[in-house]
Amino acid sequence: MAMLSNIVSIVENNWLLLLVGQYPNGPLGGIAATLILSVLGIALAFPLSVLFALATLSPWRVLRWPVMGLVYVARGVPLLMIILWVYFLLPILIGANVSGFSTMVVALVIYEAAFLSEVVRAGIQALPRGQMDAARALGHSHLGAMRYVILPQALFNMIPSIISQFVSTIKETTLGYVINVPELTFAAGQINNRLLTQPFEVYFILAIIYFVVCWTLTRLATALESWIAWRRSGAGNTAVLAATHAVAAES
């Protein structure tokens, strides 16, 4: 009973800096910098992603090759090590200070673009190979075919993979800790700090913060899974079909 009253106490008394960190007299930080960092970097890194899958599944080496090598290194090292690298290369290449929150969305984007693309190509190769056939027979080029017949069914088929790389990323920017963003973990630490004796219920409560989150959007993707799931069977044509009839004969 000692060990939950101490957890209540300390949510009533920190609720705001977990939620928003030191805002509005500080950085945004807590919950809301967690999600907006996730957001951001599966934003940003989708559009990339794609392009990646599309070069890597390109009939031409000389861009299938150099990506698939980027793409190969990005998977093979730890995001800590991509975050570093980030934290003291970007500086000097761009001749600026760059803060923590930019950097870590950087390195996400890398991150997550890599690990996204092997999703966007596993969708894609998912897709019977008469698709590309037809789409060619038709007229369509390479690209033409991948843009208007092959991408809209893949991407639509891989929203529940997303989604579920999404949770990842919301795990994944407890690393910017290191770099002292003010992420969740960040505002956990700093409440730790400042209780010292207490760590035990502080990390407890930021370990059911972060299972809440996670399992409410896991849970989005088995129900996203099992729709599309449902679609694909035809069931949802099936009906769509039989509500076109119905509406003929009324009229």
Partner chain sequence: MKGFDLLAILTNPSFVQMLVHGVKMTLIIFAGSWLLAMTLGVLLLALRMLPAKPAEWFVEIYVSYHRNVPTLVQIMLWYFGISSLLPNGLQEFLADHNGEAVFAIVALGLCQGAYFSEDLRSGLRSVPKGQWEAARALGHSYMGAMAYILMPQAVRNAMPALINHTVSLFKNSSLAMAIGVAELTHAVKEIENQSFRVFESYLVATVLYLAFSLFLMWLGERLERRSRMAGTV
The other form holds:
Amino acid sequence: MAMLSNIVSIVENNWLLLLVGQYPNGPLGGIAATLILSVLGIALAFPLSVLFALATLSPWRVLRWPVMGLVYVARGVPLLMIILWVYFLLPILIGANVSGFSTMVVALVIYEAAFLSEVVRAGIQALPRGQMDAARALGHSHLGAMRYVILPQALFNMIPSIISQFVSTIKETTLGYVINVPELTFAAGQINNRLLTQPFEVYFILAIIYFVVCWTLTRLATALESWIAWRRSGAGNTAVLAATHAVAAES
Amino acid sequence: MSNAAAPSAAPMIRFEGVNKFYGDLAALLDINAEVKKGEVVVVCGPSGSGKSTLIRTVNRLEEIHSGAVVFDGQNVHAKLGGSALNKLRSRIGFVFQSFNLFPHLSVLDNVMLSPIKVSGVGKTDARTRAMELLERVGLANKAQSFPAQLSGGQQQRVAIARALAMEPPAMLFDEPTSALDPEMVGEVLAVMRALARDGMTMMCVTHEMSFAREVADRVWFMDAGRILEVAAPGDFFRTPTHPRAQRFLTDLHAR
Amino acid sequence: MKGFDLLAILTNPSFVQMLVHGVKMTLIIFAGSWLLAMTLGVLLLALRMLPAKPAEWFVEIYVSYHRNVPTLVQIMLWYFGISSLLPNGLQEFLADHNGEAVFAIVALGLCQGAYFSEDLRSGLRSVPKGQWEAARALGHSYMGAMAYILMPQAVRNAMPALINHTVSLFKNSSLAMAIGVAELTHAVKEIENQSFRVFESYLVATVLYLAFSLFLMWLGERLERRSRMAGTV
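Other form of same protein, the form predicted together with its partner chain, not the form predicted on its own:
Starting with the chain above, the whole complex follows.
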């Protein structure tokens, strides 16, 4: 009981810090920063990952090998190591100071682009081979077939995977803590340092917040997955077609 | 009739007032029938008539709502402890439409596994017996192969050997040739014919009417969850009495 | 910045000693948490299959919590939070006996156990229903059917996912540095601090991590190939 009231009072006294960090008196932090980091990470990684996937599937070795190398590095080296590399190399490469936040975005983009490219590649390869053949038979170039026939189908099927990759990214932003990026875990650390006596309560709250955010998104991904499966089955197609007609009639 | 042993009077399998429902739909309706020792019964009927459900109640892969199914004097659907049911099942040879061989085990291990683990037969004995059975179904040379490396017909013959390895007093076949390519049906039927010749008690759900005509002692015709006609194959094929059996046979010929 | 000189690190006895110790800690944490996770994975799966609803709910909540909370937060909750609730005697004992490593192993093991149990469960679910029926028809008991017929196939089906999660567990062992475990990442940070050779230190760690991950992937692929059911793709 005492623990529960501690938890309530910690949340009451610190909700703003957990939500936005020290903003507007300091840098934006808390959940807001966590979400912005993740959205930026995925949004920038996604187009890159499509390019990577196209490179690994391309007939040209010069394109395939470097990307496959990168994918192996991302699969084999801890994200923490990649963050440390970016933290060290990025300022040298661009010749200016880089904030922890930007460092984190760059590290996430590299790491996630490599992982997502595998998702995209699998999505493309899961399509029936006849799709590519048909497009080529109609006279499309390799890239044209990709652009107009293969990718639109593959990317649609991949929506759930992209959401679960987004959830992974949210969880990965916690590693920013190691280079002092002001995000949610960092905020919890600050609260803990101030209170000193209630570490369990503080980290429990932290865990619950992440749980709520990630669990909700995971459920969304599952729901979308069954929706997509339903849409791809014959029954769904007619329904979608009908819905499209209805929308067209209204506009 | 090619049976070596004439069917004796004692029943091997007896259905006593068996009913089974899926919601309002009757899957089995007041089934009363018996398979005598040494007898070969072929169950036929249109799809959805309940014949697969019926044969699956014999080893209780399907539950029933009322009645009893008695196998060799024991009610399979009585309140049984788990191990009593397992023991009973191990004595009922069952062959599935989809073979259901264990894909992670070699052909030989598929046949040896259950005698060793269920009946407690020694390894050496189990192996000798398994090899004999594989010989009998003509697949001794495939003993070390894995199921996925065999054709459908070969897999089904292994499945028959696997069931025989438990030395069951009766064998049940649930559409054993329906999943096979036409050119493989013959090899499986040949094994089944040989079994019947050796006096095995058999209950077969099948669409192979030539098999029924040659091998069966009696044919049960089912429709809509009921057994509508029980007759010797000669009579059944020449002069079916029930109108639905007549239509079923006409449809078969038309195909 | 000094010129690139890998030997400055690799020939310095105290750095080498730190590296060796770091690798040792990384491997201890990886092996310890893997064993814990695999044991838990099997137990959770068994628990979930009990015919009792509460057991199923417990496993669902367990899995859901461990998959939706960042691993680093789980480690922190154990190290900073749950440790503070332990009796004083135990807290002191742990402080004297590598408590950080113990908590890292517990946190990583509990977390990965959730993943392993889900891998095994979906492996089991993809075994066709006919296998179960055939096993029962031959007279195998529930446990017998599980042990000889269903689980061997489930594990084979789950193999690729188990391998992936094993590699990510290995990578996640680096998170232990956040609570002060002197594992490999921690060691190279230390070496970097003392030598001012950032590039070289990171390079050594990266190569070591990559080499071991690739070794795990290679091992996994071999295992998978050996256990693959002949004739299947």
